[in-house]
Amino acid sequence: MARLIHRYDAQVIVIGGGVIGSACAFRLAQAGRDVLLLQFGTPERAASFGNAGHIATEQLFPLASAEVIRSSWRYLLDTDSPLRLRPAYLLALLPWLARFVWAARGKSFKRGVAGLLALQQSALVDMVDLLADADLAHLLHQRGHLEVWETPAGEAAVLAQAQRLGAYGIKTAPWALADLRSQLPELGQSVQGALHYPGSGHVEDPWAVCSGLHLALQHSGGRIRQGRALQLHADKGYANVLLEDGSRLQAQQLLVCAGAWSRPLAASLGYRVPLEVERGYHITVGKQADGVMPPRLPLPVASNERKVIMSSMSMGLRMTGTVELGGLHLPADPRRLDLLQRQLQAMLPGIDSRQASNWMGFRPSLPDHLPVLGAATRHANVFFAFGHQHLGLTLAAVTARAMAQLMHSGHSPIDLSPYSVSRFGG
């Protein structure tokens, strides 16, 4: 009997062009592999697009916690809260929602905790080495940011939340006010304090991560394609994807990154996992008619009470905030472009933000706020790393370190178990 040899578009393809994806392709090419990368729609819509470009390392306590769940009867009748579930898809996200609170238990956040520690503990780092290897190194800055309060109430959540996660090794240094006000003149009056996290870093652009890494990728002998997936095959030796417009390509290797979209296409494969979406939202005040940049600030500033952060970047400042439960299809709700409006003047009093850009976007989120990570569990060609919330830029790279071994040699230098999709029951 004749051996059938299949004809292979490539070794690898990944699926999603966004910064998870883009790191892993590089990654791999860089590793010798002859990849695919697979993007769709414009990068507008993309969560790397219109991110806070914060390095967010800082970051290891999970949504679902016995915090939230008491607050959240405020979340359905507040539009200003920072969390907001959409009324008009609140059916849709029940399922969502009990498995949310199922994450929250005490053990459940602990899991949650130490998965998310286990990926910070080299992000920074990764990432340096990541946008080093891209040449892209002139787009990250390693600064820290701050957090600061204007109320005692919030000094005292402030620091509270510093010894909560200085049990997990993140240092924190309190700025007096006199070095508050010298470094940043422009914050209001009403800010009153602050605490330097200098383990965290933010990049200029975060596009420009993305598109860098595109021009690496290629550099590396990979390729690039557009076109929407909507399906998946998987067979011994092979894997296919099939697009929208009809065509499929096969590989030996497929790499599902494709953040808030990924959810259909593992479950062409068999895997129900319950991907749902965080809405972002962003406000981006440029450069005005009279040529005037607003005011640059030094490191990122990040509000307890108002749960924003705004950065200055090369296209100018970004304050982004609020996190939306909505899914993919709710237009806009323009109270949260308000909202963000709002906050943007009580914390930098007077800066010219009407001619200001607006963006939403779409964030993948899974229940206990850990990605999935690794091989599919009855696919062995087959591979996830999508659903990292709002930490795809601070995780891509060690994503992308992890992800390329797995596949290179079938090894991971980091314990993949914890954000195994079998988790769902996959």
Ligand SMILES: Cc1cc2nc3c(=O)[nH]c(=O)nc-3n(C[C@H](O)[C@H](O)[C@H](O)COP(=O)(O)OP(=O)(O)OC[C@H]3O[C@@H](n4cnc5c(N)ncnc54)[C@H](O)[C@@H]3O)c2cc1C
Contents of the next structure:
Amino acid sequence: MARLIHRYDAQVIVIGGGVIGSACAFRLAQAGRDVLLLQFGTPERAASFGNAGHIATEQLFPLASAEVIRSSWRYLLDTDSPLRLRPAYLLALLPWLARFVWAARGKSFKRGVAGLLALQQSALVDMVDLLADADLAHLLHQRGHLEVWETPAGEAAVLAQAQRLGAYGIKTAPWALADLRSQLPELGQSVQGALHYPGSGHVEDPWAVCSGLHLALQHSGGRIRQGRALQLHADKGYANVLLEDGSRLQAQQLLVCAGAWSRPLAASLGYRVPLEVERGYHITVGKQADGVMPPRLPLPVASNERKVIMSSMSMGLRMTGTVELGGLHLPADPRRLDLLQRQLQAMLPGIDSRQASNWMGFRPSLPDHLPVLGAATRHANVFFAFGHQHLGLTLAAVTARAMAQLMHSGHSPIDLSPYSVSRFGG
Ligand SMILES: Cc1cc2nc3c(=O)[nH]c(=O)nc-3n(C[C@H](O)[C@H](O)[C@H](O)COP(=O)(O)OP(=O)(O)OC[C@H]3O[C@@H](n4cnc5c(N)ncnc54)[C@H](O)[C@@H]3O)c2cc1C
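Shown: the form predicted on its own; wanted: the form predicted together with this ligand:
Below, the chain from earlier opens the complete complex, with every other chain and molecule after it.
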């Protein structure tokens, strides 16, 4: 019987050069694999380009919760609310919304918390290791962040949340108002208090993390190719990718890390994954009109009342926020950016943000707020790592360690069953 000889373009093809794909590709190359990273589009297209840079180790609660469901109905269609549904997208979103409501039930919510906790436990340590190995340690700061409040109700909410998180080992410490005024004198006088989360971190330029990982990948022998994957095929011993230009790339293993665009790639192999996008916006104030850079905050400042976080980065001061359910194709809503401008003026009165740059990005989100991680259940040589919602930067390094070991040795150091693609039955 004639033996089929496969010619491979690489041992492993990783699809998607955002923070998840870049971290996985680097870890695989470090493990000695011949890796090709297939990347499509400009940096700005990736959620990894414009995020808040927050290593949010304190975020353990999935968005799908009874609390969010209770409060969301009243402001989903309000143009000024932090959570918004674009009416033109409502019909397309209904199946995802139904699953989201289902995931908010007590038992599923608890499963979601356990799933996030298992990844968060080593997220920061993994990030420290990853950035050190890629020679990018200088990008990470570990001073924690502040949650501020402006009203007694805001204070009560911040303290209640801290108490809930404390039950899972998340540490917080009060910051005296006098310290807040002296260390962050630019903050508006409406801010009445703050709680410090010492265990979180932040990076000073999220895209510098990705581009640095690309370089580190190349130094470890990996390659990067521009191209858009359209379809995947897999059989015993090989897997291939059909590209938009009609060419095919063949590998022993494929890893799909295409963020918000992963759904059609998984579907081309028969996996029906209810992946949606939570659109988010940022404004970044670089040089102000007088040529002076905006004030530097010693650590990131988040407001639960305003649902925003602001952070000093190497390119200026960035405020991010808002969740907009509106799919991949509707244009950005300028009212969301106006809202961020108003929030910024309220929190840092007088900052000159007229020349701020604007951006909108796509958080890849499954209804239960857990990513899809692990092997494709019906194709031994295809793997998935996508759907990291609000936590892709935070969880990139732990994801990369788990996926690289799984793909290299067949065993993940973390139990990946809670994140299996099979949980959606597709
Ligand atoms: C406003 C905002 C603030 C955020 N803040 C934080 C934060 O502070 N901390 C945190 O942890 N997370 C944060 N996030 C979430 C985080 O940015 C995402 O979870 C993360 O960037 C997802 O990374 P990714 O690599 O999966 O996807 P992406 O970064 O979107 O990268 C996917 C890449 O794949 C490419 N691609 C897509 N389709 C194809 C194809 N067919 N072929 C080839 N390439 C393809 C895309 O062009 C893109 O470059 C934030 C997100 C937003 C929007």
